[in-house]
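Just the one chain here, the form predicted on its own, laid out as structure tokens.
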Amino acid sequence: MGPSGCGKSTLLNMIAGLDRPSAGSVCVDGEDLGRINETGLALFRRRRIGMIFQFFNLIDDLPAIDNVALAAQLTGTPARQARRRALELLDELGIADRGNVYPAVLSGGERQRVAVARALMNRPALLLADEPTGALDSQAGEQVMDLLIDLNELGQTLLLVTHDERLATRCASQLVTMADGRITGERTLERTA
């Protein structure tokens, strides 16, 4: 947690391994990824990295079910399973109804749910939330905040980034905070209700 422009979306894009720090290194679920290739380090994003974006970044030209079902496909899965995980994902998270819909007809919490789920669909070891709550309105907020802590009481792991200190409260267990690219203070929280 910290300010714009603090360095949370940096350190959250070196441990997805999409930028490398200049001195140190980055280990996520025991892999140094300064040793593994650019190819390396696609793969092991699809397959052991889960990103939940700010503004989504969904495919306009798909429907929500393929959205989902692409992550699955990115690693070589067959068309017809990962579209029957991807379905499975999003009765899940309660918008099976919405799986033959255009991002551009959802709305802002359902558009946060298709690309929960499409984090969610090689099962990855790390799930990672980039400000998940801050381009939504406070009832879709509410129910994004509700499923990240729901997903994480079933045992995903989660590192969420954000300056919102009340989403930080309510959802996260430690708490690291920031400020000008450095970690400035980091302790143990009890969720709030």
Given for the second form:
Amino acid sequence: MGPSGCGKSTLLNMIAGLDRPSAGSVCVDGEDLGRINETGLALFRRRRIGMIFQFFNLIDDLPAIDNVALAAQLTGTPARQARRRALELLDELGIADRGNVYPAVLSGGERQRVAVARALMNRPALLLADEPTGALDSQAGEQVMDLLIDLNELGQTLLLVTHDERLATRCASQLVTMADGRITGERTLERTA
Amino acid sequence: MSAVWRASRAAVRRRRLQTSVIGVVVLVSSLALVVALGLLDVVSGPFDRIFGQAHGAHVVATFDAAKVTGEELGRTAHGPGVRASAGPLAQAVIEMPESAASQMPGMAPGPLTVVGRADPGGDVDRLDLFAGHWATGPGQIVLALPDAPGMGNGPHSPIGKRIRLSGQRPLTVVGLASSVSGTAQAWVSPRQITYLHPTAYQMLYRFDHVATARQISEDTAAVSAGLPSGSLIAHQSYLTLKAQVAANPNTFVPFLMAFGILGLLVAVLIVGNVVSGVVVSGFRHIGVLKSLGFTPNQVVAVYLVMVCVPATAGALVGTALGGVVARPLLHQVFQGTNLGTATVDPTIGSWAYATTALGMPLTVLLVALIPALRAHRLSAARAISAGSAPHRGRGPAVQRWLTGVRLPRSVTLGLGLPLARPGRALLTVASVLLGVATVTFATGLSATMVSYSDATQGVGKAKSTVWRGQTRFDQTAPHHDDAATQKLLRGLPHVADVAAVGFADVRIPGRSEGVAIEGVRGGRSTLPDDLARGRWMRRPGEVVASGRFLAKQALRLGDSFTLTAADGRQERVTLVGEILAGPEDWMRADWSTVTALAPDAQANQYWVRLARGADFNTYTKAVQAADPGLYSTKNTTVNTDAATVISSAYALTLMLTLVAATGVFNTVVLSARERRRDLGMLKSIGMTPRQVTVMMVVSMAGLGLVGGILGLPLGVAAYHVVIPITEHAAQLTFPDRMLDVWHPGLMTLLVLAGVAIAALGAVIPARAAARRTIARVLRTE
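Requested next: the structure of the form predicted in complex with the partner chain (the form predicted on its own having been shown above).
Let's see the whole complex now, leading with the same chain.
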């Protein structure tokens, strides 16, 4: 948690291997990402990381189910099998009936649920969420947070970045605060939700 | 206005890649345009061009030196209607000895018209002194010969050779020149001509009105009106010369015109594709400018300036580079091509440069204006959304279908990408389509021309012609008679077959001009494989001739007609075949047909086919050793017209392919820019750089495939339009086997050429997109 520009998203991107540090090294689950080439990082993300963005980043030309299935298809999973798994995830997230709808028609909350489903598609060890409620109204934001907390309670490791202290204290078990690119504090929390 | 300029300058700086792409595309297109226009310029009315460049003489008048003085002739220069004149130039006729002519390619023994001239320039008939120097001193002579490879230097060049005249000091060849007006066969200095006993004066005139033969006759009559009666011996109109030149087979002209037109189309299309793409991708920026308070007109002005600055720079640099590249390229293409005695000088007219330098930025302006005016009408909010969201339509449905196709997902995603921008995809398909059409056209054209060249030059057939020596030409007489010579040559090592060939002069009753009949005895395998229609002669009384012969004599295959020899013997012959190339006053028959007309006919040459792998020098020595009176020559296998077409086809195909690939390059750059958020997301969920590259390349390869499938029939159609024009222009008929140039394997390769062009243009920007850091993109809306 930290104010805008403190480096939260940069840190998240470096953990995902989307960005490289100008100095120092990034180790995730014992792997030094600085020693891995771009293809290796892509495979690392594919197998170990799921990402959720503030602005969803769905492909406009594909319906929800195909957006979700895409992550599996990139690994070579056959289309039918990928779609079946995508439908299961959409069902678990409560939007199975919106699977054939294009992103432009979905509400903000629904779009973020599709994004969550896509992030979970390859059963990642680590789910990274960058301001997942930042572009949502308060009601949709609450619903998405509930969803992420449920996932966490089911055993999914979640690293969430936010500037919203209320949100952070509500869902986090471990809170790291940042300012001007540095970690300024770290504490363990009792979840309030 | 300063706000517009400032915003334009900022846009140019901020969009360095797009600015560079516009500049490079316009540069390459301008370069191609200069070459294409230069090509059209050079091949359009080549005689008129060359004649104009050389200030050719509209009339070459020859006067009797015994009846008129130089002063009297000098006064005709100021006669009515005379724009410019040269002369009087003293003219003499000398006898070119066989000993000298045999050492100089292109020269024949016999009378040689020599003119005394101080220099090759002047107001009329500027000569092209392409080798050596002008004859300024005593004993020097410049010969009129076409500029052909090896003529100006090398062992067979006439330069340095001597012409010995009886009772005169020898003349040394010091230079070679060509004259578009054909005013002389050689030139010497004005002082030297006095030693050659001139009998006539030559006057060269350029008149104001020369459109018709009547005008020229009236002009000529006017200038000679005040001269002594009978002093004008002869005069030659340039219209006569032009008609003779026009009758020569200019097979390459229609082909090159087609290439020039294709080049124009491709260049304009690519520029349109690039510029409209840049403006459309800038809609978002247009919306932002409007929201800042720019008026619609100011916004349009910003975009036009932004696009026109790099376009103008690209056009200027491209035009300059075009001038540098086109001149040697066209020189290479037209090397050895000549019209009559004048060599085609591929000089590009200044209009081609001006058209490119001004026309290309104007085209860019007009093309940019269309989407810019659309942006003019859009509200700020709609402009912003139009810039960020690709078009809808059938795209999503097709994308959905592609999702289920059993191909790697990066491939199916790539195939669906162009559907987001159908207009741009269409322009990309069009540029690839023209690229493939060009490749198809060039492939067919080259195959036909190679086949034509091989057939007319008898490639793989007679490698050598052996001539019987003649004492009147200072040669050794052969020891063997005609039949024995053929037998002797057949018996030499490495000789596979020998045909004896002789001629007889005959007439066709009712026709004023005589014709030559060529008789071939034995050695059928040495004959060139140049039958266009019908069949070869099989029995006495059957002849074959060229299309030009058929046209001139108004004959058709199957027609029978009578030939009459000088002594009155007659033979009825039937025309059974048309051959590809040959003079208009010549036909070929078997030996018995010739001897029926001229019983004493003897072969004067022998066509020799050598065994595979035979060494020509060894064979030549064997011929000389067998009979010193036999002179062997190596047959050339180069057809300059075919070489012109083939080399230009390759050069232009390469250039147009490059331009088409540049269009694809631009499309991928724009697509990667617009899709950077999608690319970032795909990378974030594990798409590897290789998969990104594959996706982007496939997105263009799919369009390339469509362009290839559509471009193939277009190229074939262009070929079938141009071939009949060529046949008509050159008065020849290509046999079906020469037109059967495309086969399923080749057609598949040509369609794949579309994919290759697209992939070639896409691979660099695709790799750049694959390597791009995308973290920041994912955080913005």
